[in-house]
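Heads up, the chain below is alone and in the form predicted on its own; it's given as structure tokens.
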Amino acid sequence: MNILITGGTGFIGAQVARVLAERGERPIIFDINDRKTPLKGLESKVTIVRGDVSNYSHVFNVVKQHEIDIIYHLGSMLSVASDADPWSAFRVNAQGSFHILEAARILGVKQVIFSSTLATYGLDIREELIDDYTLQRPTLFYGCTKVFVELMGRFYKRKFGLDFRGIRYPAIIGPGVKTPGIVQYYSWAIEQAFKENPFKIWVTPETRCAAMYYKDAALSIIQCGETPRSSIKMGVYVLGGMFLSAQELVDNIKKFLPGARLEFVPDMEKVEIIKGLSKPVDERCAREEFGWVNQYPIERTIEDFVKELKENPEMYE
């Protein structure tokens, strides 16, 4: 199978590439940023193509040239950037995804697997539990574009028979996160504690937020993609990973890094935004339809996070 990963030098994309390469595949990495640092050790096992999903010709050229069978579509502008520049976010997230779907339709790609987000549910959720049937009412422009792509994918599946499926991710934890975000305190608290730097956490100790380690994020989308089509009913699946309070996060960090200097200095505007998404997630459909089980609970997440920083510091600078 010839596999394309859009956003392949990004946080999740590079890990998807790593897992696939370790299985013997040679994925095509397609990204506007052709940096090689996240792909350390894979240089001879992947092909990197610099390109922009918002450029129709870039997308069609890479799909045609490499005779792509499967696309992991992970390339997009993220939440803070999308809200700051919704015009560019529409071009990249919405139009870029349309280009992916059209290339798949016209050039005979068998499958498109899409990375969506918990932010598609919005900040005014009245239900006590988020599941795959919870009404999506996004308030962030990032979430709006992701819902649009989900619906486009469902249309292409019905109209053209494209095998479209995807994952709605919670906050993703991992080393080397640079992109600003309201829920990045998870990653930055662990990393700054490892570096023996003080860190101010901008939420209250009681604040809860669903989060997932980036290696679980990669495993989940690959497992979803590899599941026989006959088992896939829901199509796009919400995942919750861990559901910890900020205090539980700190307590677990200190088990591994006792000298961690972590202080709570709440920004109540951010607390209120996170509170709107502070609901546990029911992963039942993912468990039943493609057998999903989280591999990285918080203890293993922190242990592996610290190991990555020790063994591969240049990858996360």
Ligand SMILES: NC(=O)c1ccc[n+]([C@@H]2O[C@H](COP(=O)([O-])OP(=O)(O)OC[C@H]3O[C@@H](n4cnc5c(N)ncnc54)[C@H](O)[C@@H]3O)[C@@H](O)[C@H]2O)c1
Given for the second form:
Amino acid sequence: MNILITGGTGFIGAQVARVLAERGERPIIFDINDRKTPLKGLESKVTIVRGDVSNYSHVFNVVKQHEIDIIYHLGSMLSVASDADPWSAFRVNAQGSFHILEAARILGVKQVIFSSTLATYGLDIREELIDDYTLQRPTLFYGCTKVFVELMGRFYKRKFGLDFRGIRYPAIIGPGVKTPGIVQYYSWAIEQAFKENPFKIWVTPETRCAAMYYKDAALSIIQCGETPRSSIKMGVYVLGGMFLSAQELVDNIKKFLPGARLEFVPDMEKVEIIKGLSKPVDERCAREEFGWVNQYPIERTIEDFVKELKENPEMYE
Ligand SMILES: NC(=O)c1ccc[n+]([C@@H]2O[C@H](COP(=O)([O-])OP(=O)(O)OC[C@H]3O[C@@H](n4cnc5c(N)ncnc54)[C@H](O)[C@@H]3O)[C@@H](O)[C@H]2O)c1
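Next, report the structure of the form predicted together with the named molecule; the form predicted on its own has already been given.
What follows is the whole complex; the chain from before opens it.
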């Protein structure tokens, strides 16, 4: 199978590439940024093509030239950037995804697997538990573009028979995260504790947030993609990962890094936003339809996170 990964030099995309390459695939990495560091050690196992999803010819050329069968579509502008520049986010996230679907339809790609987000649900969810039937009414422009792509994918599936599926991720944590974001205290608290730096956590100890380790993010989207089509009913699946309070996060960090200097200095505006965004997630459909079980609960997450920072410091600078 010829596999294309858009956003393949990014945080999650590079991990998807790593898992697939370790299984003997030779994924084609398509990204506007052709940085090599996230793909360290995979140089001979992947092909990197620099390109822009918002340019239809770039997308068409890479899909045609490499006779692509499967597309993991992770290339995107993220939340803060999309809100700051909704005009570019429309081009990249909405129109770029339309290009992916069109190239897939015209060139006979079998499957497109999309990375969506919990931010498609918005801040005014009435239910106490989010599931695959919760109304998606995003607050941020980023979430709007992602809902649009989910719905376009549904349409391409119904109208053209394209095997479209995807994952709605919670906050993804891991080493080397640089993208600004309101829930990045998760990753940065672990990273700064490892570097023996003090770190101020901007939420209250009770604040809870749904989060998942980046290795689980890669495993879940691959597992979703590899499941036989007959088992896939829902199509796009919400995942919640862990739902820890900030205090539980700190307690777990201290098990591995007892000298961690982590202090709570809450910014109540941020706390309120996270409260609105963060609800526990019912992953039942993902469990039932493609057998998803989190591989990295918090202790394993922190253990692996610290191991990565120790073994590959140059990858996460
Ligand atoms: N990180 C999270 O917490 C999180 C949560 C929910 C969903 N997601 C989704 O997961 C996917 C991967 O996110 P990530 O965390 O790896 O982010 P990332 O920013 O590390 O990766 C995104 C990649 O897309 C590339 N890209 C941006 N614009 C492009 C364009 N015009 N053409 C081609 N490539 C382009 C970037 O260069 C980058 O490598 C995204 O679709 C994101 O919306 C991420």
